[in-house]
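Next up: a single chain in structure tokens, the form predicted on its own.
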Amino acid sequence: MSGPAAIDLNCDLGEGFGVWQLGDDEALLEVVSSANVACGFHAGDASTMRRVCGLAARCGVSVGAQVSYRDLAGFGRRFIDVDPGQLADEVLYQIGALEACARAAGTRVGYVKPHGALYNATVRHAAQAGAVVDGTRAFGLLPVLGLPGSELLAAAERAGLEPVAEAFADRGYTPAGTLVPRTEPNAMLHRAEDVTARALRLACEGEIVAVDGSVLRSPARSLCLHGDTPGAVELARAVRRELAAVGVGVTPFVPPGRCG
């Protein structure tokens, strides 16, 4: 095996809203190195954002703004044809809201990652990818986390932002290197042995196996684990344990508290 000595593990967190809770943020923050915190548009609220930022600061975990369409009812998983100018403003708004909570907790927003349908749209939708980057650039020089080869990462690089490629430990991949839609079979990996095998192959060989068995090369520096899947904490612990067993450490791709 010839992979890196360390890789980042990121996870979607803070996705509760009001009295409704989703996932075990506290347990996952003991495992991952970067937290994609919901900013109120697809999930999350002021108290949840501040609480998760505080937990992340205490755990030495980097905080990222997980920006989304304004879609609480659909959990941000429905495409919305938002005007690019409006979308850029809404991305800026979300980052700013999370930054206020992060500062109050003694940390800072260190990067930006789109959520759900917006993430998938920015793979090929140049206008929306550009809008996410414009909103981020208006806030500051934050790295942008996204799918390798996406319009999003290309736009980030053109704008002078650091593009950071990621892969998913628990999602199915098409032969084209995109994520299998959640409405289709094999969209999710649920068994621990499958998720850990994906993580190890990615970290050590830079490869991902698509749903048709083809092997994809991946330059990912960060590996995503979803916090809302059944058994998410156990899966995350298994991934970290197996990475450690082959000498791969877990380190955030951007240091906690970085100022953009």
Given for the second form:
4 protein chains.
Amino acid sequence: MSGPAAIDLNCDLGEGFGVWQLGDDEALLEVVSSANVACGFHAGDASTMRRVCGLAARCGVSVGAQVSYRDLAGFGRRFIDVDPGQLADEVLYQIGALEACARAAGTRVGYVKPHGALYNATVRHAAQAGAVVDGTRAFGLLPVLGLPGSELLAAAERAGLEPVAEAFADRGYTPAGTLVPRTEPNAMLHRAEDVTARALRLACEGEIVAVDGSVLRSPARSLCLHGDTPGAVELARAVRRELAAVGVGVTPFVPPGRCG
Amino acid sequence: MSGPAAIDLNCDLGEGFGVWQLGDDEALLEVVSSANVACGFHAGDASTMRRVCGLAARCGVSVGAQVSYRDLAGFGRRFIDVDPGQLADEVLYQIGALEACARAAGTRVGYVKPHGALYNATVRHAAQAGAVVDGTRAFGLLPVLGLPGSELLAAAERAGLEPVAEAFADRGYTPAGTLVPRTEPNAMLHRAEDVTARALRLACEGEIVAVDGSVLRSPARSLCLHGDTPGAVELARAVRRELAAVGVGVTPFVPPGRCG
Amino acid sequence: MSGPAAIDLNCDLGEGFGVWQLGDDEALLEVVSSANVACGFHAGDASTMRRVCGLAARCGVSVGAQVSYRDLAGFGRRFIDVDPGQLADEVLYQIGALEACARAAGTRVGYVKPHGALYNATVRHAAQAGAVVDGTRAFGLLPVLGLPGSELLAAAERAGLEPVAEAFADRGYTPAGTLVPRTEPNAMLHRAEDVTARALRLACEGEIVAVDGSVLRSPARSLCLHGDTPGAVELARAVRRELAAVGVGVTPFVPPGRCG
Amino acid sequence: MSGPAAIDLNCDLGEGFGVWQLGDDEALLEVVSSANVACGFHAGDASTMRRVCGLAARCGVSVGAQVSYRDLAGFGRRFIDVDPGQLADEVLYQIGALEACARAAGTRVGYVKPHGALYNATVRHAAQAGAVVDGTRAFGLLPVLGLPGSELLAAAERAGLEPVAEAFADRGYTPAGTLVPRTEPNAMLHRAEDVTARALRLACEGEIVAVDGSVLRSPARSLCLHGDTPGAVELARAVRRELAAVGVGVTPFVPPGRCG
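Please move on to the form predicted together with a further copy of the same chain, as the form predicted on its own is already shown.
The complete assembly is shown below, putting the previous chain first.
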């Protein structure tokens, strides 16, 4: 094997709101190395944010700001044609709110990852990609986690922020390296062995196997696990177990913050 | 004259939301020395927060976090029986969001002042007063601005935060030192000369004249001007002018933050 | 047995919001006869409201407007000292919104029941009780479902609206007929047999057995089942089964609306 | 003159929210014949809605539901890629909420007009246009007010709803009959005489003069006045005065509802 001895596993966390819960934050924080914590715009109230940051701190998990459009009713899953200047300010606001929660919990915000429709938009929408980077840079020189080849990562690099590429643990890839659209049959990997094989191949070889069997080089340093699909926790644990079994470490791409 | 050579003038600012405006932030920032900036829970969107912080930085005005119940529809003017632990987290969230906006604008959050119904509640409601202090302390050792004799200032002092007392420029005081209820005739000072006399007397002598003419000692280090009443800007300017005319400086009780 | 041949079972439904779910609406609609449908202020988006109304229509279940304070973040569980005039208007707004959803789904809003903290407040808070009744009456002459002896039901009666008393299936009653506070040991009935016994006794004898064994007369025409506690669906089904076994019908206190 | 003896004037009203005001509802209700009342999704709280409906009822002004994306922070001015089924439900919800307020105020909702970005989207976005029509039709057979040639009016017609075309009092038209983009110099008519000439020509001749002087036939039965631009009230009054001076009546395209 020629690959790295370690990979990062990231997952969206803290996506409840008030009385409503989503996913099993506690269980997933024992598996992943980077937690994309919702900041209150698509999900996540202040108490959830502080609590999840505290759990992350105890687990040695890095905290990222999962910034979003302001859209609780739509869970941030609808494109909003928001003015880029305003979007940058809203990104700044969200990172700042999470940073306060993180510091109070003994950690820091270590990176930024856009959520949902904003993630999808910033793959191609240069103005919104630039806005996310502007808002991040106004906060500080944080790494930005996103899709390889995206406008977002290109804008981050131009702005002097570290771009960090990720791959998806449970999505099908086309031979061209793009995600198979969710409307098509091979969009999702449903079997645990396929997901763990994806993780191992990526961690050890830096490769992803596309739906036609062709092998793609991937710059991904982090693998995104979904936290809210059925069986998510079991699947995440299986991935972690298989990685451990072959001696691949699970390590955050940016070390967890320390505070206080 | 035996009094201090200077006093702080504070005012609520940044209380628009999206398309809606309230008060004249630019004009008032040329008059006051401390800006209580809304943090998005009762008013204030991210762009307004960043813009007002930038104006404050340019004017040498200190920025305070005007924390509130989560209540845009009621402008934070209704008591909400929120759980103290959750309230503390929401205070922390708001300060953090404003701090990010302030730092990006070249300044820092220098103090905390509760808004509206939360301000009123924390005069007597020990649990909510404690929650505001807990949330503030979780952020950092910031001074807390409030009513003399309030639970809020007592809790701040116990927690090691500097309590800063304020007086109101345009409210009638009873001989006992409490505010005349708004339902009574003498609740408000309407004439500019009464307001400026209040400011001068407080700044120079540390005294407030009650509605019956009796003279009260006041520990107030800051005088609160209202920004959203008719003629607010003219009144604020008159106060500042009269103070200048007798050589009383207008100086923030906590120096404006510097950043970057 | 001297009691009625039938009782109403009511339950809070449609209390998800966007991506977040709460309770099992489908299952509970096969058990209850009256659905208290959330109207968007503490929970319930437009699509959920319309869908739940459609299910209710198909199940022959009456639809009630579960009106609330405007408080998604707190799920309507915190008292808000809202102005009564404004509260009345918000009640009117919520009923109207639900009525449109109900009519589109082939049914109508048949009654009104306040939710959470508003329910609790209107037991003693005469101004807010009056506001709920005013808002309801501005919509139309709908029955109001609430606690026996409450200000709410008294205000409804004075205003010419039918007051309908309810009892709780799973709460302990003091010998004085009030609910045992949730902080005390006997606050909840946890065993299915106790809950079904409560339902049977109330339906057949019009009586409730208090925690000390004393027997209370109850004017309740409806029994409130909780939908979001663990095992809620099974418990509700057990109640329904036991009622059926002794020939007690489950019938809404107001017949389901018809539309279109 | 060959034209009609009357025209409708419509205007957006009730667009404050809580403490925030926008435009002068009272003054404009004395000028227009149709009030597009905000329904709480981009602006408009329940008390404002009820109050504006009451004023409209007293003035003989028809009430329309000014339905919007759910976006208070953006005032409904940003396109949101919301699912059409959900959008239809939200339209239904908004109309229902306004209908309750209108009925309580002695009137009824007489028509529907989308607001802001939803108005713009439904000119070409067939799915969202269809959603607005579906939501309206689920409520009842109300006329839909919109841009001539839009997908919205086409969808309304197909669904059996009366499509009502409007023109803009203060916008420049291209020779092709489209609006001059706001980024171009002739986008707005700034002079009162141009606006009143537009109103007279449309009312009397059914014609609009484009920016190059060419004359366009217009199917518009209603003229949209802006309520929140500087001098809006004076301009609206001038239009009404000029129409009266030549004997052109100002009459709603759908008669004001009666209730109670």
